[in-house]
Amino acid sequence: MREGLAVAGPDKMLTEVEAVAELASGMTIGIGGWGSRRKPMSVVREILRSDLTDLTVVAYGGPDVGLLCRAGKVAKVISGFVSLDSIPLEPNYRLARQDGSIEAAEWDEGMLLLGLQAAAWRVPFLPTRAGLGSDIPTEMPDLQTVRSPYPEATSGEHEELLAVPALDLDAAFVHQNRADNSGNALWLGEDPFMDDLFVRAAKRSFVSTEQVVATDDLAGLADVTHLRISRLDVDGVIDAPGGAHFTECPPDYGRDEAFQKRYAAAARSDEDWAAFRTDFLDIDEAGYRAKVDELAGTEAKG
């Protein structure tokens, strides 16, 4: 990264709670991170803590999505696909999508990204040839398709792509390693995955990070590719060193495993959820740190 490419703007730090002050019920949301990897969880815990309902969540899903939909927080999840990655199927999206308690659109990969582009580009929908000889357009029949208005060069003929629709968001969560106080952000592990079109594709994004940094000193931390996030996209920032656990967030720390196999396991039972809301959900995030170390103490001891 280059000194001087991120250019400091006016001081956005905010907290969980005045982030999320500002959802309303029946919002649509997109949360970044890939699975069980940098998902933004101080936010989705203080969501849980609301009275929020009706959410339409746009992820590539882990537990962020589990945690909301166990909570009755979610009316739909539209994903590319929701997993703990350790723990191929993310329980709580299991049992959700068994009850038949809400609505799913499970896209390809690459068309979930295209819709999150259209949304960042503000054009209504996306040509692609993902999905097509899939039963996903028989599925989801409220995807369109539309033909290309330019013929083939060698057949002549006028191809007929899926028109993936714009996702636009509400509001967008996504968790970095490193910020400004003005909303430059940057990634420091191997993939930036899909945040900054997350934060583009939204009318209010909100970025957490594990560190608050001075501009001048986010050149030095990263190559210029890392530097997805620009301050002209968001609009707060909140301080939150440990946010993504119990997922991954390199090189700061990796994912919680012992925990995300508790999480699992009490996903299994009525009664066994009720003891784990209890002990990590039920409380506020500073109560949440505090067991969740006093649970690593107790496990390090054997």
Second form
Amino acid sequence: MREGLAVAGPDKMLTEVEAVAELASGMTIGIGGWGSRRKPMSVVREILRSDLTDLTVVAYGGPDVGLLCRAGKVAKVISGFVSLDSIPLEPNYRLARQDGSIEAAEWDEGMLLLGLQAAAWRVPFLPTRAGLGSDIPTEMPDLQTVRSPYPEATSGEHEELLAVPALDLDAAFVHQNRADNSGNALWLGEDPFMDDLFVRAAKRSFVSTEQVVATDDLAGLADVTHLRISRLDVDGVIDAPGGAHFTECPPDYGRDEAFQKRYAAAARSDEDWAAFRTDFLDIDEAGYRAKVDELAGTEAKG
Amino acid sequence: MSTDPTPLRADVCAVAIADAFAGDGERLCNPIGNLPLIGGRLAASTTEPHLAITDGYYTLLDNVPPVGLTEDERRDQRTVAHWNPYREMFGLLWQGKRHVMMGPVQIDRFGNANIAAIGSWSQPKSQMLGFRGAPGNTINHTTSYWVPKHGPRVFVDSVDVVCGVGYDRAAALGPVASRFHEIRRVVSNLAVIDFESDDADGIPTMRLRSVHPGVSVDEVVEATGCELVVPDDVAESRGPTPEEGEQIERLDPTGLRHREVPES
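Alongside the form predicted on its own that was just displayed, please also present the structure of the form predicted together with the partner chain.
First the chain shown before, then all remaining chains and molecules of the complex.
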């Protein structure tokens, strides 16, 4: 028990299965992380096991977006990019784009930040110069411009800027290095990415974490500036050690490059993809972890 | 020059890239890719010592380490001057103190650049990177480009998707919206191109600035699938000074640059 008047947050622990059960087909889902970095992959794998369809996914995309596209879960992707970092082009997203099976909004990377920030601040848009003059406004004509009510200092002109619409999310999932059971969470790498904006931009937000710790221990784990996510923005906490695999989650673990290569290679043919699904996706999370460990053991010996 | 042996092509490219950052003073030099990194860091360690550089991830450095480091070496060999996570990078670039060098899939004579997709954007023949940061970069600060294989499929009349904004698009936006736009240089394995010539409407267009030693003007024109202004006298791209030569070796001890631009 805490000293003084206790105002500890409520216990919000749940499992991937329980969190995904809160979702419905057609929802707009935000996924934190960046490319193939600190993605809530155990949640993504659970969405793959569900019967959800027709999702709109908002992300700085990596294998999360690729997997959901390949599984036919996605109607639309709104992204700043979709990449595996060490493999620049995400193979399953590429396939989905090239066969036209998804709708895409490919925003400037900075625009995505502004859309999330607008939703988190409950304003309808935020203005930016980014995107003007490019094919973004012509290829994505639902994007509108807005004229500044203020004259520009030198010219007196009322500038026209791109109005990035708020990315209001039905649900958001992020993966953090540590969290307490009510959703106060911290990252231990060098970049928080936009995870704090994702959880604030969503109606329902979920943090999966490498390790659940006592609230009293949080501030001792890192400088207080790393305590980026507050329980005020979080509805559920998922205990998910290894949950970002095969993306990186430093300093707990790096990216599993061998597994990522296997994933990217399997995406090239339907036959190889079917085998990959059987081996790694059409099983439960415990089965997945066992397969990954077994693989790592084989590769270490080999 | 006449007594010197012909410099290696990759070294000429590194120097030409460094020269693209000349005059930048105190701002973020942010080249993307191996040779651009070598050239940018060459500028930072010689002619433009006040440039800031990144470690490729989340910090700005006040030293100039070599390229091609392992993750442990990257952490060991950096003098961190500033925390620069992605959201901070957007803040910095929107403020404007940055010069980026990107690698286009296609580029036209106005400097419009495509990194997103080949074919139609709505359903590409070949999905590439998407727009990534190109629109925001080009409308907010100086941009240059690096083309490791100069050819007519890269230099095209019209790009399939405009990601990086070129001079005609900037002109159409008007002087206020485009006041931070500058495409400074395109450096390739054959030549250096700038935008110091105008078309009939006064819009800057590609001009051949120099050809690398051993490359003819005709060869460059042949390899350029868009209009290219060729002045009467085209200079030869310079090789490294002895000091630059030493720095290039220090910055790229394993010769990554020669893998990107081999001797022909």
